[in-house]
Amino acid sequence: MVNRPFTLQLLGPQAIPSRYDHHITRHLSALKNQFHDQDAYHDALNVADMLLYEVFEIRRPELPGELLFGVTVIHPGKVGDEFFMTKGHFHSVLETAELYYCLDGEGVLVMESLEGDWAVEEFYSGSVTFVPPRWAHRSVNTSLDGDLILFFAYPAHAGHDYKSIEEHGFRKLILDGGDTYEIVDNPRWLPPERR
């Protein structure tokens, strides 16, 4: 781990960093219970454990004052009528934010707060999206023709709470509506007071 200033290049059609410390791959099996159409999920999983997305991280000490950053590449595809997406998470340290810069592709960032608010912000090449503290977030590739490529940065001590999302999902789903995407209520989501 370099503890001096450094510069990276985002190379090639997928804008993979010229150097990275950690390459994470998430396959369909890693998103168990996250897709609303569980029959379609199991049918797809029986055919292949498809690669949904990859993360190329630049690691830093997980301390206040440091930043973790890297690139996420979400591949195109659907399970039933729901687009490929990331697992989604809250930060373990709730009072930490995150920033996304869309390098290429089309998609949305689905967010919800512990206080009951929700938002869906569009990703498009050159867009910058801010995730406030206390908001869970999940990236969704709404294109079936190409990758959604995102640069991200967040405080290194933030951590990830995937469990809350794995257990209860997000309150909004992003479905293929033909010419565009649709935002619909998740019928399996439970409000915090009913969990």
Ligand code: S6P
Contents of the next structure:
Amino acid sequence: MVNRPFTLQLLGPQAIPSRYDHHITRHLSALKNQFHDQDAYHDALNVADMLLYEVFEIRRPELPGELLFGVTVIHPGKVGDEFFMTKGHFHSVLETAELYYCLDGEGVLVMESLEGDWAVEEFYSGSVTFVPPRWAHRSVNTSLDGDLILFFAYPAHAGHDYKSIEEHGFRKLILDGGDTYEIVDNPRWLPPERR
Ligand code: S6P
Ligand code: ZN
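Could you present the same protein in the form predicted in complex with D-sorbitol-6-phosphate (S6P), rather than the form predicted on its own shown above?
Now the complete complex, all chains and molecules, led by this one.
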């Protein structure tokens, strides 16, 4: 990899980087056991394995001091009454933070610490959200009208730990409450000391 400065442009309505090395697409089947209404999940999956979100990543060596960055586009939609969302993860190297800059759309970042503390921060065009080290994070598109488009940057050696979220989900679910979204308890979540 050539170690020279460079500039990118974020092109088009989905702000796709003018150059990227990694295009991740996550479909409904990748979020097994995550949506609380499992009947709605399987009904939807029987119709089509819909594309929920895409990540356009600019890769760098996965070394301390480097940064990984790119754009995540979460498409609008729901499974039952629960909005489309990312899988969510802890960083494998827990002591690594992350920054999100919302380019367009409406949504929330659901976060929780290893100790079970939680937070929900709103995304809106121009918002910047800081994810502290040791906090898991999941992005949710709370608009049914358009994409949620997020620029992100994090230490390149962070890695991803999906396991505990795959098993227990996040402590809080984000549901469609009609006029606005609702934050409700996830019945499947267990406090860390009971796992
Ligand atoms: C990576 C960062 C984002 C997510 C992306 C998809 O640390 O938080 O780039 O990877 O938003 O989410 P997930 O949970 O499928 O990796
Ligand atoms: Zn992350």
